[in-house]
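Next up is one chain by itself, shown in structure tokens, the form predicted alone.
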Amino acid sequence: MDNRPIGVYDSGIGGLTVFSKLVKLLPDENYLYFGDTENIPYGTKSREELLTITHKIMNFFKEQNVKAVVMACNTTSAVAYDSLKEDYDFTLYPVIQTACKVIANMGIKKIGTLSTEATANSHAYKNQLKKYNPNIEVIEHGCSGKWVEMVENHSQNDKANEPVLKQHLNVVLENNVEKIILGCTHYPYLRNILTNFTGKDIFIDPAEYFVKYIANDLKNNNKLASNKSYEPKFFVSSNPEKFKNSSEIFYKLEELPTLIRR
């Protein structure tokens, strides 16, 4: 057993839709959660820039002596993971190289995946889903930043958001698909409105599938903490005000989060 922490993080509150589904399949562990506010939106940044942060991340990460980082952003696992996976002695998980694992192998001939555009031009969703799946046609789009700055600012059910939302996801309907990847966490918030333009069952959030594949790792290589000793704490790069009343939508902070200046 190892009651060693659990690091969790995202650009912002998106990571949420991760974290809040760990914390209902393994309640026991300890958890830190840090949204790194003072960089969103990592979407439109450099592989360069993505590089520092993420590092810097990794860096906090191993000063609170984790066993584990999830990776709850799509856009650094895209960017990132490939060249730190082996500067740290804790576990990294991917959620796109991780969730693709079990998408590649639905049964699926067509998908569309919805993404940063810094994710879309790395191309990691059509990489690793052909990598399990060969035959499978991967149609990528990025989106606007908007998408992720609507969740941010509670705004996502707007009316006048949904022209960006119609016109970015009419990308890639027009190309036939059967399903379609959420991918960036933030994007899940935004499924209610989508469906006013599509049918919901079209839609697949990767966190689904990223957390059963978390616990069940942890779990085989005997990781899983032995008792529930923690409160999950959470940590900021800036604005703790403003983190708090946004991931009121999915997960509710008995008390601002810490702010880190990294």
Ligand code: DGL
The other form holds:
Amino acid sequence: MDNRPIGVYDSGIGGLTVFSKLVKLLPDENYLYFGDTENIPYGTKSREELLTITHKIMNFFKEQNVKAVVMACNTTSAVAYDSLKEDYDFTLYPVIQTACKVIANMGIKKIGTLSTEATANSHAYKNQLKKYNPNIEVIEHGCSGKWVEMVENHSQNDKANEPVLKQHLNVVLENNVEKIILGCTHYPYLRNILTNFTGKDIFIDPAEYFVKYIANDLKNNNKLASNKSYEPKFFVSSNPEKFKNSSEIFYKLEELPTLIRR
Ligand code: DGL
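How about the form predicted in complex with this ligand, since we already have the form predicted alone?
Full assembly next; the chain just shown is listed first.
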């Protein structure tokens, strides 16, 4: 048994799509969620910038004495995980590398991924899916930063945003893929609206497989908490009010998140 907290992070509210599922599955854990609102968006940043950012977050969690960090961010899982995985003595769970173990073997022959530009340019999805299924065909596409922005601002249902959603979705659809991975933790919030455009729900949210893996891994390593000492604590690097308001419809925060500057 290990009662130390689990750290979860993303650039903003996107990681809550993972966090909310994790809390449902493992309600007795102690959680710390960090939204790096100062540095959002991650998807247009360079590798060097993303490495610096991710190290700062890991060091924050190290100070908090976590037992594990859930990288609920595709972009830093894609770009930074390999470089920092040996640097910390807590367990790291990167979303792409973990979820692809399952998705690669779901019997899909041709799959699309929608993600940030940085994730698409890294080819992390293609590499990981092919690692577990060399025959799978993968069509990766990096979407405009507007996709993340509209989720953060709750403007995804505005008619004015339809063209930018359709434009990127169509690039992948034109390739006749069977399924599309929502390869950015902000995108599951767009699932309903994207399904309106495709006519049927062909989307895969990696979080579903990701949280199950984490739960099993903690269990198998005897690292589950025996009891919860506190409700989830939230931290942001800027603008706590905006984070609390934007997260409202996805996960209700009782208090303002704590502002930490590094
Ligand atoms: N939600 C994050 C991801 O999964 C990052 C989005 C962004 O800040 O660009 O990639």
